[in-house]
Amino acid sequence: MSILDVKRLSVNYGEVRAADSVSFSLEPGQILGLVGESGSGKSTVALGMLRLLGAPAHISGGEVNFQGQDILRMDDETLRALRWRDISVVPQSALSALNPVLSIGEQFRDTLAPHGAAHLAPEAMERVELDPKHLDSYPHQLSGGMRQRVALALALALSPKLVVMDEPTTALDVVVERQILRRVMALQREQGFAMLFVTHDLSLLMDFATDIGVMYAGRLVELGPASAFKAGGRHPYTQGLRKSIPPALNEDREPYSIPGAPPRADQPPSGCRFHPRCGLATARCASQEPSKDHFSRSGQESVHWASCWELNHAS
């Protein structure tokens, strides 16, 4: 049974639709990676579904069912009780997310005290391999990697069922990024929480995600098991992202970039939104929104789909 069902979620910034009818589900223990270029709508989906976006953002349609309850229709008190205890977020920039004038310990107390769990702060710090003595420190006294571990400790302190990570390692160097991700994965295996991981780095997701969704111009264009993406993916945009991964030192191929640029959110193309950049596009692609083609795996019910008129040629 799914722990989270997002159905046709649409999010607007004023009159501009940044996420358009996005649907996916998460099972307990599943790790779904959401990937796409900057401006594709992936963070808007992740934060919008939890009602964490301020004005001028607003939900313009859809449902977000968490364990049978629609988050978008919850009253404030119910939603407040749900946050941190059952659903938590690790933000993109811990320096911005942490209050610079409060010690780390004070921020733990502010977060955990309403749930009667302020005493868990030292244990939460140790869980992410930080010395509890840093509860007396202020954010500016910690390195970027340490601040991100603090954000992770806050997110996991109450053992939530769902953790949303919004590009949590973007500002970190590669070595620190891998250290933190290894710790995240160890904690995920230990606690069994479901995870939605937002990033622009497809190669990163292929290392640990169980499933991957690809966002383009506000829409989810492909969704399936990570193994399908390691094989190259189905949608032409996915294949472009796959080829854009820098070649390894022993790999004999030229660097590649997808031609053109993503469309403006306030001026999306007609039909398939990727068609102006797609080498397979036809007249139908420019005029009609593509349907979803499904693919089966190991003879089981279809678990992988992509939206493209030219899939037979793209694959």
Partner chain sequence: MKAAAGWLARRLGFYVIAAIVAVVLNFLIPRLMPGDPASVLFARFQGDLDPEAIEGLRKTFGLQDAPLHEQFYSYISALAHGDLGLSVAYFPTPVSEVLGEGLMWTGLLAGGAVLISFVLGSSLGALAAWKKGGPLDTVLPPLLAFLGAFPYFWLAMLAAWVFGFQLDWFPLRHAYADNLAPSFSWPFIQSVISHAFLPALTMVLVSLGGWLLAMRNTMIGVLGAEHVRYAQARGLTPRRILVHYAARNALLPNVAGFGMALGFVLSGALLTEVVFSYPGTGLLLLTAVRGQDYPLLQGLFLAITFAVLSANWLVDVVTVALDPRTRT
Given for the second form:
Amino acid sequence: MSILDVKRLSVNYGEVRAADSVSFSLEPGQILGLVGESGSGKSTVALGMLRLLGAPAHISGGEVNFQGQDILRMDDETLRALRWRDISVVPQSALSALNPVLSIGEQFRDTLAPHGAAHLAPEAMERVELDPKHLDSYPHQLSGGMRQRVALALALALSPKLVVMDEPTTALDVVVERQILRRVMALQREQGFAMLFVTHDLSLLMDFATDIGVMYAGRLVELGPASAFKAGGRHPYTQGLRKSIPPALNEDREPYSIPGAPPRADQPPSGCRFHPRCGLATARCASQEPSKDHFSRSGQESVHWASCWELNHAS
Amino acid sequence: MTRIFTSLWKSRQARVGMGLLLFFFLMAFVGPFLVGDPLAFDGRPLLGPSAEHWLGTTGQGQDVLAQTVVGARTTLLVGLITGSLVVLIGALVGGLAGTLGGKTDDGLSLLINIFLVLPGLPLMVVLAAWLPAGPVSMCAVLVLTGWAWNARVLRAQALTLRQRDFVAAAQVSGESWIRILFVEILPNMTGLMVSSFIGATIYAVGAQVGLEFLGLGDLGVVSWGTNLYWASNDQALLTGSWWTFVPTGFCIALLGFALTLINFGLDAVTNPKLAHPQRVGPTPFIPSAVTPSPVSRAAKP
Amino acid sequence: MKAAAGWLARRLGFYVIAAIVAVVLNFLIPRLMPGDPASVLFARFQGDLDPEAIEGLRKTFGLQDAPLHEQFYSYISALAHGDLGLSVAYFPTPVSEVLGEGLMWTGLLAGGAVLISFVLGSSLGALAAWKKGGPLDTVLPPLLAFLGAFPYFWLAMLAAWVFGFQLDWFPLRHAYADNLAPSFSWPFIQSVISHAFLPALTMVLVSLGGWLLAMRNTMIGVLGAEHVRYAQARGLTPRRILVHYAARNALLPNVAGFGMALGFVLSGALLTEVVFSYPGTGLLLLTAVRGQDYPLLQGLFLAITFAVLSANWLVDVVTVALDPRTRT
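Could you output the structure for the form predicted in complex with its partner chain, given that the previous block was the form predicted on its own?
Full complex below, order starting with the chain above.
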């Protein structure tokens, strides 16, 4: 059974719909990467489904079933009980996410003590290769990489079933990013939690995600196993993203970028939202929203679909 | 300025404030022609309110209504003039510090901070005690003790403006700092200067009334502060003659409240953060009745 | 800790400079005023005072016909010995003695009222922001803004008239009952409290709105901060978030503001003392003005300034204790 089942989730910022009818599910131990440009709605989906967005954001439709319970319709106390014991979050910037005037240790205690687990803090620090003496430090005294490790340690301290990572390494340099991700993957294998990993870096996801979802202008446009993306992906936007990954030194090709710019969130294009930038677009793309095309090969459990009218030509 | 006024008019608080302010302007500048001589001894002392003396008489047998109305003129004039001077000095000192930066800023900031930290009333009292009593001395004392707060606020604003692109561009193209201060910086601080002016006027009215209450004004001039001085001097509290101090105090409070309301309105206009605050707690679930359907939307050519 | 010590030392340096400015202003003001202060003074006091008092005045102001720098030297050396001259109104008591008791009562009344007002106002402001648009948030700010528009002393007059004169619930004047001698006995303490109640109440009422609004506005900003959302994601109780993640952070800039506003609030407090004939520095100020007691006036200015500067430095120490970022 899925641990998380998101059905037609829509999130609004006031009148503007930032995420439109997004559906996906997560099995225990699965690593789903959500990729898209900034403003595509990927973080909105990840934080919105946990009801972590402040006003003027609100959920305008859908279901988010976690272990069979709908998070969106839960009362505040039930939701609070779920938080951190079952679901944890690694924020994009631990510097702004941690309270600057409380020590790391105090913030661990605030988080773990209600679950009777305050004694786990030193162990959690060691698990992400941090010296427990840093529990006495304040956030501003640590380096960026160390702070992200603290956030990771906090997220994994209670061995949750689902960890949502909201661009956890975007602010770090590549070397530190790889170090931390290696640690994350080792811990994931150890603890077996399901993970939703939000990033703008498709190449990163292809290295470790089991599945990948691609978002464009508030919509999920393709979802499938990572292997399918390594093979090139189906949706024209996915293919564009694949091609815009900077070429390796020994590769002989020009760097590519998708023509045009993403649409404004308050004025999404009609039909397929990618059509103004798509080389394959026809009149139908501009007027009708494409339906999902499923191409799960027989014998494979993972779903793979993309929404595009011109898929046969695109593949 | 027109733009500020137009957006102010949209705020209900500011409209109430401006209405009240208009009332006090009429009271101060038209009212004195409608009431009798505030200094004439035309009744028995400490008469309660009656048809003849609507607000009663003072300990000297003067008409309280006439004193209240005429007092508005002096108090408002001194308040407005002081408010303007305070903003003028604040804009010049603060603007200069913010525009020039470096050593000038260090020196001026030190001066500003020293004047901020010195307690106002004792300094005012010492100054007022040595100066000859009168409206000019009063303004001088109030300006000298009150300029620093505005200078501080306006300096901070000038400092952020200086880092904007258009000021940087002007600097690179070699414009003199005088031009930068008067053409690029000060005109972009109008909103803040208006609210500073209102704040400074509130301060000036309050401080002036306080000093006069202590007996440090010209006691021969009718103003809201001297009204309260005489009320206190004539033992209003011990004789229970509330009408000698209630009307004036109420006017002072209402004037201050009106100015505060206008500033609230200004704040709501210029500070969007307060208008759209974050809500704390889980994101609400508000199913939208109308889901925008992209299919129904006509394709753009 | 080293950085904090350095910062506190720099702040101390600033207050020392401010104190020097106050001392110099105190010296210059009587001398730079239009007219000749010596003749003004002597014209006022000739005949009223015995020659000894006039000699005291002369000494206090250094108004011998000496050049300015010599006058300054004798002024400074007298000051260094705590010699502020003799009071005219309380002749022949030295000004420093008159000041001592006044400072104590003001510290008790104004200090207490300012602290109560700050703590209460900040708490209410935090709650108003937490439940934005709730009853607390819609009723209190405009009500307190209206109360805050009244001059302190006028509200004090009203309170004295209603609760002291009409209803006779509280004593009208002085710091304790005339028939009691100061002691650490319960009746005396009771008398001090009942005498301080009305003046303290008016001070709190007038200044409460300022603290409330400042805290409310800072809180609204902090509540939108990332660390509050992250605390919420971690399932912390709303109460814990309110106190430790929002209010505590919002308090920091307001503590700094508290120091800045101290001098201003004190001015109102001094006038309140006048209304209640409370024997603090405010009443001394009035006595000095009415009795043209210039030595006392100058002494009051210096004493109150030094008190405010010291209080500001204490606030800085509190800031360091509250904000770990200043400590490293």
